[in-house]
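Presented below, as structure tokens, is a lone chain in the form predicted on its own.
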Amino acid sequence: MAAPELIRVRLEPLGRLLEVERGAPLRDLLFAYGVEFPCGGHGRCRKCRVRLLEGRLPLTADEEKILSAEEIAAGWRLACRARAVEEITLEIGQWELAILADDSAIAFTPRSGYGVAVDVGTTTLVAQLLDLATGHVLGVRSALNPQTVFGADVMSRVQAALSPEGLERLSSLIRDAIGGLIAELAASVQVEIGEVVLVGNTVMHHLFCAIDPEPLSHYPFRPSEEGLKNYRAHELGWELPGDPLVQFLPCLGGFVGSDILAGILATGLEEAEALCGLLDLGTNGEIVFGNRDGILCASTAAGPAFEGGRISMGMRAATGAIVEASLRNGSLEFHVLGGGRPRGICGSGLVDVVAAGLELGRIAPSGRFTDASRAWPLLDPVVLLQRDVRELQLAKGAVAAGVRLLLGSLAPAKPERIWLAGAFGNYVDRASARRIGLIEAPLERISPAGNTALLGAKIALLRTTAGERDFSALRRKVRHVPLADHPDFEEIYVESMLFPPA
């Protein structure tokens, strides 16, 4: 058999030169170098655009429909559709990992050995190596979740897992990536790891554990009721000295995964005397309210607007993103991550801009632009469209409705503290979030909580033994509330989409 014909693909500004098979799909080549595929490579979101600098990259019929004539003339192509048929030079944008690591001190009983805590995020994987005798963090490794090539949201990955051999591929991808991070950590300080604790949302739990996610693909969205999952490293294909025990903590119900169980541990919510809340805001918004007497939890499909998804010029919080906007003397001032000319707007910037639009009277409580236009130029070339505001309304309405319903099921007392978890929760401006009606609480009661998933995984690793990590007592205290089953959910959801009046 003849050897495959190789051609060269140069990536700028990285200065990388790749040798690839002629005809290779760009999707398979570019993911490792920072090109994202939020819609799973279906040619819907246009976020995988790359620019042809030299050579020839034939247009596909899909690209001719999706890209404008001006974009095509400027050399833009969709990486999810193009193939390398001859030597080319491409300009690509890089992703930067916005990692919420954690270095919080934890009270625990020391023991000998080393362990790893892992936050299996939908977008980002973070692993911390801990000395179990001191609690000190000896190393941190992170990576983009390789499943992102199948879509930025969990439901895209559920659908991909339902295809022939899909679950096996998605499971292998995530296991190999995490195993690689742990191997790097162990080698960096030359220690033998005894235990690994992982947390993640329900879909990440199912895909890592190779559990059929079909029940999560349709109503009533019932996950596997399996609790703590135990493995030895070799069962996952990890060649680690000592073959450590690997444990994925159990989910709480529905789309409320072990990352929220970890969040409850991290905030001490299950031990609190007063009513407290925890909001983890992303494509899937998880909501928890309660105290030591009992806890209610729910999940709501907020959509990807908080992470820049489905926004016309939306992007992650990477270089070139408008991350903040504030009013100064009646005019908007912007902060662009990394300085320079903006490329788009991320979730925190979007919330700021809409909050400012409400204050300026540019946006009505209904969400409509008051000047009857369909676009609001922000900072050239970034423009906010009417449909972008609608996407934010859908997201904030889902979360606000969930909060109202859970609080309505509890005592009439107001929450003493509401913690905001995850990247969006930590970076969103509290006043802007309150102005758009995302959170209805005094600002002094709202606090960013950092990476509660990673902190909770560390607490589980340091404070408990392997046999105690089913957390059965805590799980009995938690009741999952399926919001879609509530008779008032649709009505409250529609009401919650409106913005508060000035």
Given for the second form:
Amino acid sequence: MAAPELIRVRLEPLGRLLEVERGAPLRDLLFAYGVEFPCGGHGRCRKCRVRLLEGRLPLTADEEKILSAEEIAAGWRLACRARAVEEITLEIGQWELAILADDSAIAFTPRSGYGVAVDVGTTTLVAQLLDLATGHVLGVRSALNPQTVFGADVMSRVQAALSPEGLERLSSLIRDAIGGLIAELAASVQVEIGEVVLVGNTVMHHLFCAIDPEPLSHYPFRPSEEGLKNYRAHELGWELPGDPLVQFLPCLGGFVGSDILAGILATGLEEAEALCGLLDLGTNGEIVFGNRDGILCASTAAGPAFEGGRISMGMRAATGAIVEASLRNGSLEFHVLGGGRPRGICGSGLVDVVAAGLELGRIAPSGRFTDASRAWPLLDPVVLLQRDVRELQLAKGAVAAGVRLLLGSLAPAKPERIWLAGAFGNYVDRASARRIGLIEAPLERISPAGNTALLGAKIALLRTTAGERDFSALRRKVRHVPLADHPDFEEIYVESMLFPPA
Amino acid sequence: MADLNKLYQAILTGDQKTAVAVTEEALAEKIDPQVLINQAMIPAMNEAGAKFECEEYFVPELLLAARAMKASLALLRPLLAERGAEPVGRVVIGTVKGDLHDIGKNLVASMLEGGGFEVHDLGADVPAEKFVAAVREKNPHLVCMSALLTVTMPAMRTTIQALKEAGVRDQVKVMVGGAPVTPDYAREIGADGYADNASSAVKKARELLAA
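The form predicted in complex with its partner chain is what I need now, so please give it after the form predicted on its own.
Now the complete complex, all chains and molecules, led by this one.
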């Protein structure tokens, strides 16, 4: 097979040059740079608009429908629909506008200076440089979390940190990587950074701050320290002009960290009148329900199925992954990332396929293939095995059980809105997620919310001063619920492994 | 007359109500409890285990079958105790310290019970001392340990060590299992056996006791 042909994409106003495979969807490219896709990248909300400054970007039918002729003539396209077929220069609409690519503008008091918001993800690190006077994004850098060599999930990181000198190694790896991103940002625009706000789950918090994660390795899984951590850049080994203040925001309890605190800020859940929910679905599923009167949060060990892990032909949402599947006239149609021959299936594709299998009667509500086979050929050479469905049942059951338990202790237990955070939440088809019983709310109440960790970190940076970032008032409102302690957990978990009947 | 095949089917399909009804009927007719166990309950749980292994059944079905079996067995227990019937073997089982994962261990316990073993379930997050105390008190043939996290797996080694230090290691066989556990790991920490799932755990237990 010929090596994929690479073409260059320049992003303005960052002046960032990227190399991508010809034909690659802009959605995948830009998501890594913190561009948000509020409708989930389904060509509905127009919020991911990009303007073509140079080159050619073929227009899709969806774009013709949703953009006006004037907009199209001016070079506007939807990043969620467009594919890069030749060298282009793009301007990211979101970064020119206010902080939130949302109609509800976030109020903040402009002040002079520059800050960096960092999403310390288990897999990916994203740092955005912001002008605190305007809220504009001046630069973005992202990188793979270098701790990934120790394993994909948080537990493998905890285990690595427990080996001799492990904590020091993991801690310096992550500090160096983030320090590098920030130094690049500072150098690229020649500004002095005054403050840095970091968010991440509890394990990332402990490992960045060099706090012993041992208590997170066993029941009752309580953090050693939960609070806000303040540093001067030099204490982290970062040589930055002006030696800025660096703050890692506080955790909420158990494995639920400041990434979820940020998610609460990003979705406005703590100010909402009606009951709202936030789901961040990864290896650890984080679940939040509440409103301005009080908030419950929990984490649940979903396992890696949503990220394509432990699925026989599972993979991340990368080139060659089946990312979508839909039923048309009784047969399945697939969308393979990057076009080409499929190599595997990612979490969103898996959810679609199982939802379709349930519709077709190919999969029973028990999860069993209804024919005698143990394999379902999808798109050659990708096959779905019976045990892949079982893995999805474990993941889906863990999340649905967590949701049921949290909602069970609230009244009335009908959330008006459920936000889906993170990459999987952004890509997963809501109808399919509903069909498999992952989310049991009416379709119109489920909304993808993009990278709420990064968004919330930006809001924290813009809306609060350094002294307010312990978020004590908000944290008092939040109660962490240890799900496994609940007497009905097993019962509900096992029940939630089943799929809803037709 | 009570239909043993109906009991078998009821357990296999997790129909607790029918399983209890047929068992009550059988007892009223003075059918030997051992016949119910040997001709309906054990075969049904064996079949449920086989279905689990070939992926036809999953956790919910296996758990429902186990519940039906347990409900039925509960009716037989007083009669079995009365006549001093000896179980196939006595088992002490638990999820090790620091680990709260219960479902896999519960399935193993149920399958063992369905296989005719007397099972003492210590629950989850069980410290080594508690395993030692249970061995002294219950005098089991077999100690089963489960761990679902790589970070809690070492507690299996600690527990085996504690059994040795207490001088009771040689009077029991030790079997381990759980998602991150491998046969090599079992050997390395000095366990006698390893089982991959709830169904094979019963086979392995029988093997260990026969050895």
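Residue numbers count along the first chain shown, from 1. We call the rigid core whatever largest set of C-alpha positions still superposes within 1.5 Å between the two forms. From a predicted model like this one, the values you see are computed outputs, not experimental measurements.
- Fitting the two forms on the rigid core leaves the C-alpha of Ala187 displaced by under 2 angstroms between the two forms.
- Asp470: CA moves less than 2 Å between the two forms after rigid-core fitting.
- Comparing the forms between the two forms on their rigid core, the Cα displacement of Ala441 stays under 2 Å.
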